[in-house]
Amino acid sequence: MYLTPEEEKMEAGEYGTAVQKAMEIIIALGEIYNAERLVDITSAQISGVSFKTIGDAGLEFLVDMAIDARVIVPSTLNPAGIDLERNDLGFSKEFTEKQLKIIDAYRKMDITTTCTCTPYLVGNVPVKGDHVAWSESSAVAYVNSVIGAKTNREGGPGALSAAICGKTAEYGFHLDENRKANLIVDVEDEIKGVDYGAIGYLVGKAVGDGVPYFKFKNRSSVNDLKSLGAALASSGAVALYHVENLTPEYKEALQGLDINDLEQISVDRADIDKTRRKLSTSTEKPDLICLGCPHSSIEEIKTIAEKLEGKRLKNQLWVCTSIPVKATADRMGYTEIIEKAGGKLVCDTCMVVAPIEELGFQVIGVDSAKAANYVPSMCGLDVVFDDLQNLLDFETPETKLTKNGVIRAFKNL
């Protein structure tokens, strides 16, 4: 592979150790991908956060990097597993010391500390045709397919590693050539909602780590983009996908091919229904609703904020984001209205990566097809996949009743 003049005193130890150590796992990368020269990056997004998942040999392996390696480009962490400011969640004290260590790791290295899945949505934006290295599945899907920046999916030590150097191996989707479509899906129906997790499930499953074309009938959002991204990363291995008329790069992606000699699926509403029931392992009422899988937009507040407002939960909810999100649901309103009702605006973490195993929870409910596939294996908890409103259980006015009864009741004894 070549390096120039500069990329050579990186790797021969002219920058310092951290430097050398960096490039030394950025040109390995690139020799396994047969990459011929490293590029130039505009930010990193980096994953191996939460304890839960790196462990002690993680973050022994992060605070030795924090000696004297700093980030170049503009970085920003995947989720931690825990709310960096609030301690009312019950994660135990020796989780929270560790997770704690972690962050002021990655804060010794210049890397934002704002701990979330949505980078796109809290200023690390990437313009169409920068090469950046990013590492969280959805968050890659998002930059790749939504926006028209090139990543490949990072592991968390890569990305990390091109933070320091500024650079990456040019292989994967850093080529034009590797975000052409190989598989058409014509989704038969209008979609709302869960259906564009559950598509995204099934699509997934498909092609694996493929670049699908979609062609739905009805105009999608950013929100639905980002939901169906999710899905496809987490079933399969997709990086990229785009949709006919919608996403930056949707005709290049057909561009030279014969359409013909494409794979083609259809996708219709007994397909989606059915993907929807195989998510769910458990038909109880969930004893705790967890939404923002990936982190919760302003937008999405702003619509759980109006189901809620004037109702009190049976069930617990979280309503995941970042803090920066969070910020503007506090001036808008949205949080007190959430809370309000029962429910917590909980930042920096989410109901994969944090170990909701250990707070007594037994059926988690969730809109998001990511984590219906993820929590029952990596928390070992059944879920319930479906659309917010069907998740929602209210107190009803015989519910205040009985309960203002019983309490009157244990006053006059």
Second form
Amino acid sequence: MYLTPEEEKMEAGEYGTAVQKAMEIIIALGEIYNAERLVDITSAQISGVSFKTIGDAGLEFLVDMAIDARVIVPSTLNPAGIDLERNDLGFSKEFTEKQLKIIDAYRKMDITTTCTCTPYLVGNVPVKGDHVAWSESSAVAYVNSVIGAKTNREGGPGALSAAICGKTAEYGFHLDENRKANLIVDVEDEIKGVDYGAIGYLVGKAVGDGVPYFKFKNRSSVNDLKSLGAALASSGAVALYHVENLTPEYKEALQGLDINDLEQISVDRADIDKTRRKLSTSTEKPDLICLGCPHSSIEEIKTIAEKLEGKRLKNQLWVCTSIPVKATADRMGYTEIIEKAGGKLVCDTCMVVAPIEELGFQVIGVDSAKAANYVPSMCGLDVVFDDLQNLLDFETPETKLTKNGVIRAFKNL
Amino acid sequence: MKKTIKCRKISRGKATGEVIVTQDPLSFLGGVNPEKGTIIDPGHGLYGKNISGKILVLPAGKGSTVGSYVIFQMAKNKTAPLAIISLNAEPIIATGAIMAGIPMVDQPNVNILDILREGDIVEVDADSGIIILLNSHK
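Moving from the form predicted on its own to the form predicted together with its partner chain:
Once more the chain from above appears, this time first in line as the rest of the complex follows.
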């Protein structure tokens, strides 16, 4: 593999041992995947944050790295195992302490500690054509597909190394020839809400690490694409997809290809509904509803608040999001509405990487196909996958007569 | 008699020691006890054996990417292998070996799994891209 004189100096240790180690990792990955050279990156998204996933081994590594490693491109962190600011969720003291040490190590490395899987909603936004090193699978799918920047599905140490050197090896999705479609998915019916996750799950299984090209009957929003990509990347290993007439590279995706040579599948309402049913492992009412996989946007929080306004939940509810989005929800009054109904806005973490299995819940309600896919295996709990209105279970209001007239109240307030 | 085998450097360094050989890919997360260095996956050919201080010879890594951190932790615990020879390196073990400062090579120009037996002594010189067989069972 070709290295510039500057890159050779980095590998030789002229910029310290952290840079040297990081460069060695980048070069080794490049050798394994037959890269010819390195490319400069403009952004990194770093996974390997929750103590639940990386454990003591990861913690020790990061504490050592933090002594002299510093990132040189804008870098953000993946979700952690706890909300870093609230302590009413029930996680153990030991877990919390170790988690905070991990965050502190990343902070010392100058990585922005917005622990979110949606860095693209909170300011880590490259431009089309940029090379980046992102390692959260749903964010990889988003940044490649919706933004048109270029990244492979990096592992945590690979993305961290890239952020320290400002470089990554040029292979895989950094090369335009690997960004072409290899499966056409014709969706025959109009879709909305959790249908996107169900289709993502179905197609991810079929395409593996390929590049699907979707033809939808209706236009999709940013939030729809967020759900679609997360599901594609969890049931399969999809890093990039295209949507006809919508995503930035859809024209290039088919250029030079004979469409008749491509595998084509069609998906209709019956396929979607079957997948929706298959993703649930229980028909019970969930005791905890967990929304925000990937982390909720402000529009999604607004929709949740509208459904909860003036009501009282029987289920517990977590709406997982990032701290900048929560700050906006606070200002808009959505947080207050959700908390009055008995829900919580939970930042920095989610149902996949938090140890929710330690909190005594049995059935988790989700509107995310990715979460439905991971909660049974990563937390050992049952899951119900459905649209939000079907997961919510409200208290029945009692009507009381008072001196001042009729008021409606809830039994458990 | 010394025999030299060409290979590719993955992680820098040199080491000489006894080999431990497996035909099975290995997941360090869940497959190895990082406190002791023993293989704890009952389905693995080296189940119950210790890889600490040995030159681990295996086809490839597998499993969770957290395995990289486990290799690092083993190095801190002084339970890590002395060096690693892989037929084809994959990112999990390659990254872990570099993080841990363990010499590692791959793509030997002969099928080393057929040549080496447990207890053979080899030198791994990753910087020069060679493996030297010092004391073979043959």
